[in-house]
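Next up: just one chain, as structure tokens, the form predicted alone.
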Amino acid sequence: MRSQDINNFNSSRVLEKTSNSLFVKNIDEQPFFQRLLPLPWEIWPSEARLLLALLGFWSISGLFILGSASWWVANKEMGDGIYFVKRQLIWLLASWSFVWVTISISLRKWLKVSKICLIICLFLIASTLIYGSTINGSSRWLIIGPIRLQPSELVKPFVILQAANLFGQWKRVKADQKVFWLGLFGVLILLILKQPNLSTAALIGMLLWLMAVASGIRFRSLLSTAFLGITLGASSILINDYQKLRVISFLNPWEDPEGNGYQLIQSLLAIGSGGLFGEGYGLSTQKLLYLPFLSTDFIFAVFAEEFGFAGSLMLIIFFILIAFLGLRICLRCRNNYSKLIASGCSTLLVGQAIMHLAVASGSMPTTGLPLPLISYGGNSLLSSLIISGLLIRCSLESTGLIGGLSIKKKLS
């Protein structure tokens, strides 16, 4: 029985080497478009194909949803009804080029550069506290010529990669390295809280915690970390008056309907007005300067008013499908690093979407968290698509045809 197992193993190795050699041999015979892909389209896993198609649909649909939500404000304030759509389209085209770059680079290389990229983003976030542009009471942006950068959005992919670097080999990492990187993650969260940006800080904190759970670290060891995170969030709410007012207004928005509860009440009115099938595309009334931040933090409310309960349910099912694909990719990954990257990417994409829906529907206190690939904002769009590209790359490397050292040498 042992010799039979060895023969089966050798046969599988020969088959894998044969498929690899055929892949390398035939790559020059592929059409030009096929050569731009890290793997020929015919041998892409079904999860990667479906995910790429869903991302394309998500991106295009997001432009239409944004166009409807922002048209009235853009026409009134900018004199151009598609002002925000045109700017978003430029970011979308640039972001999709980064998707191609992301899926073309091996996870091994991404893991190597994640450390320096995370540290650079950390310094950029710290710079926002000194040189940042303050908008709506938060210093989250750096103005560089015509470009407005939000480092707290751009850092998200590198948080996932470095967390996978750390938790993927947790038992082999030295104690001083554990303390250093956990401390760096803590500093990152504190700096984002200082901007202040409680929603992004909470999202990154939960992401790190869930990735640690997925890596197999003892749950008892993580309970104290969870308690510390909850304490930190509560302290931030108590220290910052505007966050405290948001929590109070969330509990009873009708206590101050013209003040702190105004946003949530208008959002709930928009969602309730949608009924079963909605008012129809472009026919929202709450977007006529009643609902604040309707193209960013509350864009779901406009969507729910125009497409109703049926459309909102379809949107939730769409996010469930993304989560299911992420789980399938995670289970097919061949090592701990790629498993953690896949789980982190899925958690961030779907988790941020759920938090956005929860805020708009009054299930969570009001926070500034965009709906991925739909809300207006180039930095959020770029970050979300890079994360999606990493998830596709995890799926491609699960085939075993790319990502290995020998294959990389032959293709280079």
The other form holds:
Amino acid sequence: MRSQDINNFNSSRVLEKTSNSLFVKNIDEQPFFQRLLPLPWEIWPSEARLLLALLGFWSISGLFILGSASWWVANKEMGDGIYFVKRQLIWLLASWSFVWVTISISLRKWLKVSKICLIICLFLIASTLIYGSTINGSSRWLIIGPIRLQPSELVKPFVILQAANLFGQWKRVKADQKVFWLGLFGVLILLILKQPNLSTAALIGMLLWLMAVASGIRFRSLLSTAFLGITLGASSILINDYQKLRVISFLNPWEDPEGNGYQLIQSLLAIGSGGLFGEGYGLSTQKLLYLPFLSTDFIFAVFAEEFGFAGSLMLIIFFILIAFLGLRICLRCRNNYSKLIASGCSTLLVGQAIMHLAVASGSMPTTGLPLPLISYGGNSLLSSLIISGLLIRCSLESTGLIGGLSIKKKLS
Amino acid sequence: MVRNSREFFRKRKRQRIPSLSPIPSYRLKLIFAILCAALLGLIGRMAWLQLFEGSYLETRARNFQTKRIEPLGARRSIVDRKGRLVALDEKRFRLYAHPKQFKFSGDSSGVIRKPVEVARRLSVPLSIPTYKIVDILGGQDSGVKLAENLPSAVASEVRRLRINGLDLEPYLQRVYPQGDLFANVVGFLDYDRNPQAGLELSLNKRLSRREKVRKLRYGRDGTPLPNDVEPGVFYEDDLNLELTLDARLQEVAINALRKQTKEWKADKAVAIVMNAENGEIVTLASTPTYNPNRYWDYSPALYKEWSVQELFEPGSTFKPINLALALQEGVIQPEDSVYDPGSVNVGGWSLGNWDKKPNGLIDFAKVLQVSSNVGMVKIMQKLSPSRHWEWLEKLGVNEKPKTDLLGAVSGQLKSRELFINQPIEQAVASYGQGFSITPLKLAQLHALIANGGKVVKPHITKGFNLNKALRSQGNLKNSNRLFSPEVTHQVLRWMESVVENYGENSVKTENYRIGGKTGTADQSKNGIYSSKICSFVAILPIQSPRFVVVVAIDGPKKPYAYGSTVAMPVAKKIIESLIVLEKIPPATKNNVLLSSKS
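The form predicted alone done, now the form predicted together with the partner chain:
Below, the chain from earlier opens the complete complex, with every other chain and molecule after it.
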């Protein structure tokens, strides 16, 4: 089945439903939350419904995992065992309202604002280098009143949108535009590297490359870009002492178990202690301050210790499910932009999770990266949920009932 | 607005169709495949870590989280009857240095500090000059013992320096704060904490705390976790071994003994103060002794308490005992008297008084007062030798006394045949010669006189306090009465008359009724009587006897050395202190009245 056929099939199926239910009912008879939705719930594609349900499940279980991982530290340092959970919950509610905002705005508008938003974020990231507050050796945060903004997290959705803008019409874009935007992405990555935040920089680099792959650019140029990127990364590692140490300690953590290898060893010990079925929820021992950054960068180690291989397997299968849903949404999308947005969103969500797991399990050099919707951190939560919202919006627009100008006219 | 957007849409559509081809779906599937491959790889990695390496990693994690606390081998403290510490454990530290790992806190990895830098920081808390520390460190890589015997305060100061490569090893040191006062009974622990003498040796098992190896999981902040804790790991008691000895009286006694042995150039001396009612030894001081804190400076011969292990002929101090058993047998009556011609011939041997002078017809009080050997021989000859021998055996002369003092030995008594067949044996036994006992036994025998004829068990430990069950109960319950109270009362009065007849500078104390008897025996070494042993026994207060005081000084090397000149001054000092410390009431008429009223 070609994609065009799928699109036709989709909209005909949706319209069929629509004619039965939507147009018969008066809009005032619907419950208020239905009126708030961009598209009536009945005609949501099954992917979007499932995705929403999965996101809800993900958020709530993420809160529980964070609760278990953080209560000891919270109790010790803040005197309140649910200190982090409370803050995370507030951020979660705020972020979910952003999900609603996101799915209410058409992709077309998103694509329009993405350019200026990306440039604003770029300036914010640049300003972290000057005004940023330094935590754990890197200045990633801008403090505005009670809120700590992390522009390198917030830039992620706009990177996806702008990359879709660029790669979606790659053949049509003029060379100077290509150079400008690619250069801007390069500057972005370099700025994030400068913070230093190796992991986010690598994540964004890989995301851009994978989106380029998805967009259908020739493999030859893709491979050469990849080669260039790897060369740049390798030289960065060789120049930067802190990164070099990370890599060396990643290759053999047991060499310096009290120093550079400490984080990774503690994480491996936690994961290994889990065994097949784990210690049980809340019963991790490694979280008793043995693990560093245990509510952010190493939260998976706590999860794996408490839920064992069975739990880890379930989590990974969950990510495969998300990736598969992302693929389904991609394939259903009606234009190249939304296909690329959907692909980028699912790649970022799952890719970030993959990198987090890989770091915790010692498959990748130790770099701090939050596990989406699970790790503590409002900015990461917000950015992950906006990205999820974009994915849902892609699915909604794949029905052909919203987003396109003709459909909108038909509905009004 | 609507038209504008429609135009825009049409324009876009027109532009897009020729220039843009839809994204090939295989590219999207490729991305999915890449993500899935990575996730499958992670599943493999997790399976490897959690299933194959799981148990190994878990073991390592547990090793990391579990701290094994080896017991330091703590021993119970020993306290005297008033709770003063006699022996206790103090935590000390040994400091080891590993120059290969020298690092200050905050140093980046790979930096190794020079020994000089570390020595400079260490020299203040350790009070060792920097150059000396550097000398000790030498060029060694690790395991250099820098210092020993560091108190906890110094150890925590060293810890506060936060220098990597220093290792503080805690250990316990037995400390004897009373110095040599109790060395003879308490003994000591050597460098390896093995008991070498005294109570430390005899009560070794009960003195050592039975501590278990503590294996416990901790959070990194040191919070202990309740996981897999074995039962009883946290059980601890705080029992002390309580002695019956009194440190102050002990000190008075030992100082008096030291002075006297020095003055009379004696070999050794002992003073025993025993509670006649229950056998509690209030003082057991002997000289020469040693300092258990510096035991290595002394001859090992000093480690044993000689007063319970060495025998001497009790001499005249045994006369009251003989009188008591003669009275008990009924061969003499209290009002009787005996004729002392100055010497008596027994089986071809001529036996005389110490001053070779006759005393004429004297009553038994006078026999004791003048210490008439002849009188005693004549009195005891009224008793058949076999009966006399049986009595001596019954008194336990040749029997090991039941006591908790280490190494107590039995006395020596001639065999029954010899005693019966050789009249001379009974004759010398009448005034306390021809057999030998320990000073401790002498105290026990005089306790018989003091408490109305009951055998007590001399002991120096009350038991482990806080635990009443362990306390030794009154010993008198099961003991049999050897003498009747009338007999001992009579002998006590005679002994009191002995003291009453003493002049100045004797144990005679105003308002106190004290009974006593001196003894001066020639000591035989290899069959030759070569040195003297001077002794004095006192019982007080006579109206209700509580304490027996025995002082024996061995080998005074000056003329005129007798029990009255050598041993009695020591006893006097002890008695004076004893009266104060034990709050013995004076025997004034008022008191008598008061006590009879009540």
